[in-house]
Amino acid sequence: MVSNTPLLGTGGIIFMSLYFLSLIVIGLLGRAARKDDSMSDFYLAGRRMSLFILFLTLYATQYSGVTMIGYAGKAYRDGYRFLVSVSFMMAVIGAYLLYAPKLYRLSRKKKFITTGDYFTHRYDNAPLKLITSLIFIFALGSYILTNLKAVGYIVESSTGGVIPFSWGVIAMSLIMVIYETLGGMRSVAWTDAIQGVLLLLGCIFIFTVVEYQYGGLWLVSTKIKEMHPEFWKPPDLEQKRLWLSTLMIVFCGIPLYPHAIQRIYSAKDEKTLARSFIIMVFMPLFTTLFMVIIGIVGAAQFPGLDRGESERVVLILLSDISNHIAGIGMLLVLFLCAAVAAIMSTVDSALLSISSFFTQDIYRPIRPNSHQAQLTRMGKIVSWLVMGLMTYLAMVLPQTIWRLVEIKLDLLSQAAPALFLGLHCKKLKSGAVLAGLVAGICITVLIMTAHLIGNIFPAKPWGFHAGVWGLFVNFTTIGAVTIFQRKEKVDTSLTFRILL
């Protein structure tokens, strides 16, 4: 339930608007600074993005609206155990190294629109582009779905209730999908600049506005000690077991989201990506780490919220902070602009991937004669109905499906052996690896559904969230495969010689 107190005055409101506005002139210089209508420029922004928009384009669309309010209220109730978010988001960097370098110089040499052109080329495998193509849009998808409720209630909050959660949405989607149809990725990056920026800048204010206020963590950590000393007690074996779990789960399933895949294609060239990626790995110190201590902040602050509560420690902490420090309430907007553009720059990346998969991978194969330019124009119709389609379902669906949402990264990390094994193992069969991402995604639902329905199977056996369990499955079914493939061409080999 939302309070009727308006989160913002009439000048935040004017600001946020303002900013609004300026995202859809943005649409419009991105359209005029167009090339040509072909889908390279309008889905890779002519594969020509220098390195100051590239690493903003990809750190805004990598931090979504859960890194400014759900991380600070997770490390509320967590405690320092919530570090993990700080190596995580690190560790998603640290899996491009497995995979980036190469894949950038096949894109670059094979034309490379989609994740999909690269099963395909890889592959040729039409089962196996079916199902991973699948387990992208259930992820851009759901990815989507659970941003547009999250800047729902931003916008209902901020106002006081006087627009009402489903207009805040249908107002969200309005503006992102507008600006995103004019000028493609070329928009959604040159937003996402000013979105990535304003993320920064709102982290860094308000950690330093909180450290100042509170006296940081040298003051808070005799508080947290008294108050709560399981805070302090280090992770015990299932923990551990645990952040590794999360580890392994953030490491093979986020940098697979499609959208960070384009964002390797558009590079300008390696130099830019590498560049990119350098600054990349240490931004979660300045932006995970940051949500982290301020959610500490808030629990040796203000101790006894409960689990909703908590997800509004950082507006608790600031609207405490402005009756305190004259002058700080520009903070709050400062907080619910970036929160706005976290959510915004990653569902605009979701909503551009997904519309360049139904056009490049869907419709062009049913069409293979259609020109560039119809192709294009395709995908912004596409783009438009998938985000008619996902705000009517934020709006309308049951918060028991809402559960299936969250199996996302699971689900999406079963993808992570086919692309990681197929630009290493030149002998990998497309048979075997379908087969290990069968058997994986199997696993992942079946250990999920168990425990949905019946609590027959823990949520995470062992510590081991389901997707991990589907990992194992999958890389070894893989190898058990590709090892009774050779052996086979072994013994057929054999009989020859024999009947020979």
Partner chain sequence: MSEQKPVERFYTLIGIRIIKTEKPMNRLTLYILSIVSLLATVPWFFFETTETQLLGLPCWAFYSICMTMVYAMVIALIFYRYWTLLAGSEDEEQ
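Right, the form predicted in complex with its partner chain is done; let's see the coordinates for the form predicted alone.
Left out here are the partners and the other molecules; the chain alone remains.
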């Protein structure tokens, strides 16, 4: 039976409250440290981020509430097969290495603020920039939404329901939007450094305690074999296709997170950026792997949870452990701080990125004569409006965290061909990229919404995500239009020569 015992006592709540207040203080310090009111200073911390800060902010941003809550819930439902997610997160670093060094050099030369600035420089196509900006804003909004849902679960479980889900979401949203608008990227990166350390320590702590409390992996595996024999079955062909599909949307989606790209822009130099990614390669072993194993332990200890309850399996395990191990209170506070820190580091980054997109890519072209301070002020207003909307949606939408992640990546990955090919194929034209992007989005949305118009398609045709089908159409369209454009150019040139 799942316990409703609060995970935190009075002392733990006071400690966490002081931690949250300290983040606002860091926001004030970030504001005091600003060099000027320019967008480069506010959104990119003056492009002077050191190795220590850059690594921790990348780490804290990539591993979020989805990792701490959603991954464990997915492992609870899927078992050992979800260990494949470790390879997914390692693949993300491989994707960064395909484009990050070249994009970084270009961003320093051209003074990019957002991903949209790259698309403007590379393609000079207003519809293409607008569509990609809207995709990025949608993805960032979904990212905020998934993490606000996770923080609501944590606050509710930590207090035994005394603070309900909705009030937890509102309180944490308010804290984040305050320190984000005070100091911009500088405050966000400094808080990320603290949150990244807490996240790593929290993952190691809960893995160690769960292993100790429940008898280690051998005992858990024996119990799982009896209770869930399906967890031990090798994946069939359909499951393998789904793995390949997930790998593709993760590879093409997560590295395109605009807030991660802004961190690439913010690096002090290219060597600092490269060293950060080298360290990041090893982080899935200490984060994703640990949380997946914890989800499997939860399946052995608390079988029968429905889909919604399984999203809380980490918190359920912590509640059970607190009833059996005396004196573990402060360690529980550490993990809960880590979980909340992971969420906050993601939300504040996504919020800052949405603000920069709206200001730089939408508002500034409308008001080209606006001065830097006015643009920065507009970005702060956008942050408050977006956070208010996301807070409301987090309280009313019923989807699980993992499903929201899939929807976001399906759409975000459609911008991958424009970025990857654009950096490496100098002759690629904007018309081909725009045609591929529109075609890919249309196919993706059609498959995702098919159930609303009579289930004309399954949710994942032949085991592949809607985003993968969209990518196939996207790349194919780019190739077809490019071939047509070259053929037309050759025909035109030939006709011109004949006429001469």
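Keep in mind that this is a model prediction, so the values were computed, not measured. Take the two forms, superpose them, and find the largest set of C-alpha atoms that agree within 1.5 Å; that set is the rigid core. Residue numbers count along the first chain shown, from 1.
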property	result
Post core alignment: G183 C-alpha displaced by 2 Å or more between these two forms	no
Rigid core superposition, I224 Cα moves 2 angstroms or more between these two forms	yes
Core superposition between these two forms, C-alpha change of A418 at least 2 Å	no
